[in-house]
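Single chain ahead, written as structure tokens, the form predicted alone.
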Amino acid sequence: MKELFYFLVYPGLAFAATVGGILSWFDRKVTAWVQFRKGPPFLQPLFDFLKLLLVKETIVPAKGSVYTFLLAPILSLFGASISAVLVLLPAFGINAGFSGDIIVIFYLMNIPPIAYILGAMASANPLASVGASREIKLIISYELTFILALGAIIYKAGMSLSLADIIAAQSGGVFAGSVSGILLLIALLFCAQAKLGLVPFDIAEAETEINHGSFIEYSGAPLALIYLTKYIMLFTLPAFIAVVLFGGLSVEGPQIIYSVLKVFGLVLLVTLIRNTNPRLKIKQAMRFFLLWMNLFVIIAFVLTLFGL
């Protein structure tokens, strides 16, 4: 029963979706300010979700695999919710987690983009197939950077694969306070940007080129689940970075303010990046991760060996 509560309510589906919706509003509000607009009301993410879930019709493609098409958003939401639970439990000190949970989290965070690919291919839409192809190339690019960065963090934590141990290893000073930690922060921020499908890495959606690409055939309740997945990941990814580089999060006493500032600060950086950069071509994005971001992480790893 306790495990079900963790998954469905706190810190899982309901909690992560609520905070993610607030962060989505924050992201859109900052974007509006950058563009000298007023921006949406506070409850706009909730309105968008409910409108799709309860009002808009679900249209299923005439061709393709209907069951896979409809199952993909559910699979993506499941992966996002489980990864949120495994990140937030040790982050909030609710549960010590288990040895190797950071590796499990790495794989779980891959479920949403893989589900998007399955749904796009199942729709039998040529533009969705283009989006799926781009998503596959992006995953190949940024996941190598992501796993190398995690390897450097694991080394800094004394070769521990437990998220709780990584948090404990930062009791004497956060990893982001070192030169290597700053390089890892830059690499992980761009990986998060790509995982969230935000500019300059929104190549798989590219509204002006392939009309939302992977999601072109989605509407109604399935699209609402995709929105919900994106809300959860908008919270989970910054929370994960805060855990592995900024010593975790806390919901006790004055520390809660510091935790909120960590997450909102990271989301602010993500928002500013997407509002100050043009969309990259897929070959530019692949070169960016496979060459430059991997180089950043390798340099960070070398600096870590020298205690920097």
The other form holds:
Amino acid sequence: MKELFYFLVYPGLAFAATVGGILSWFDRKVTAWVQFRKGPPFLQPLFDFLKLLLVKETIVPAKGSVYTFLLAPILSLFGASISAVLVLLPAFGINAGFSGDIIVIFYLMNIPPIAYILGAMASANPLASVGASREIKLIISYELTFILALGAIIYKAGMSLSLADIIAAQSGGVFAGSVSGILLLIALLFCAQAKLGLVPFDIAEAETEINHGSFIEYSGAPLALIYLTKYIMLFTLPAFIAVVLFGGLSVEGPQIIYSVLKVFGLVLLVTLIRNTNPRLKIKQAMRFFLLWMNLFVIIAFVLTLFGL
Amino acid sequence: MALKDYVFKKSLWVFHFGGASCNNCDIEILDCLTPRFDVERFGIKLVGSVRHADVLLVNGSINVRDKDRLLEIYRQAPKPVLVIAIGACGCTGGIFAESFNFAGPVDKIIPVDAYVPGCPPKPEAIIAGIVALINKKKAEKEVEHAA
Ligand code: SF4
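Switch from the form predicted alone, shown above, to the form predicted in complex with the partner chain and output its structure.
Following is the full complex, with the preceding chain placed first.
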């Protein structure tokens, strides 16, 4: 029963989606400010979601594989909510999770992109396959950077594979306070950017060149689920970074203000990166991660070994 | 029902179909999305796939070749979808109405919910057209309720 509550209400689906929706509004509002506009109203993410879910018709592709097409958004939503639960339980100090959960989270966070690929491939649309192939290449390139950065963090925390221990190891001082921590923060932010599919790494859904790529055939309720997944991921990834580099998101008393600031600050960084960069080509993105970001993380790793 | 209408009104995603236009209307439509007019305030957003669209903005005269494509696009859009004809060309055919390959104004091919005349209409006029459309839907609802 308790597990179900964790998954469905707090801190899983309902809570993560609500906060994610607020963050998505924040993201759009900041974008509007950057461009000297006023931006959407506060409830806009809710309106978008409800409109897609309740009002719009769902169209399935005539030549595609209908079940895979319709199940992919559900799969992505599951992956996102479970990773939200596993990140947020230790982050809020509700329970300690288990040893090795950082590895499980690493895999679970890959489920939404993989589900997008499945859905795109099932939709029998050429532009969607272009999007899917780009998404695959993107995953291949940022995953190594991501796991290397996690390796450095695990080393910093004294070879512990549990998020609760990583938070405990930062009680003296957060990891982001060191030189290597800042390098890791930069690398993880770019990985988060790529995982969220935001500019400059929105190559897989580039709406101006391949018309939303992987999502081109989705309409109505499945599209609503995809948006919900995106809201949840927009909360989960910053929360994860806050856990591994900023000492968790404590919700006790006044600490909650710091936690809110951490999440909003990280989302602000992501938004500013997205607003000040043009979209890369897939080749450039691969080179960026495979060459430069890996080099960057390896430097951070070496600095970690020297205790910096 | 009221909730459905409300959220639909609050989040209109626009797909832009440019027929054989002189490109002036296209530019005016893009102007609506620029910071000066900022239609995102009302939840209006330009989307790249017609499957995501709630509103079809059609501008330019529709010639023989455009006709099939316009029909196809309209069929591909998930319902309910609103159609707005922009510019003199979209509403009546405008200066192209007499030409040999003209296949009719937009409302001869697909049902149109609102017309925004002008050659080209100002961005203010386009926004006014969308507002009028939203209000018209509201008025229709009230008539239905009264009846
Ligand atoms: S209405 Fe006028 S401005 Fe618009 S496409 Fe036609 S000719 Fe061009």
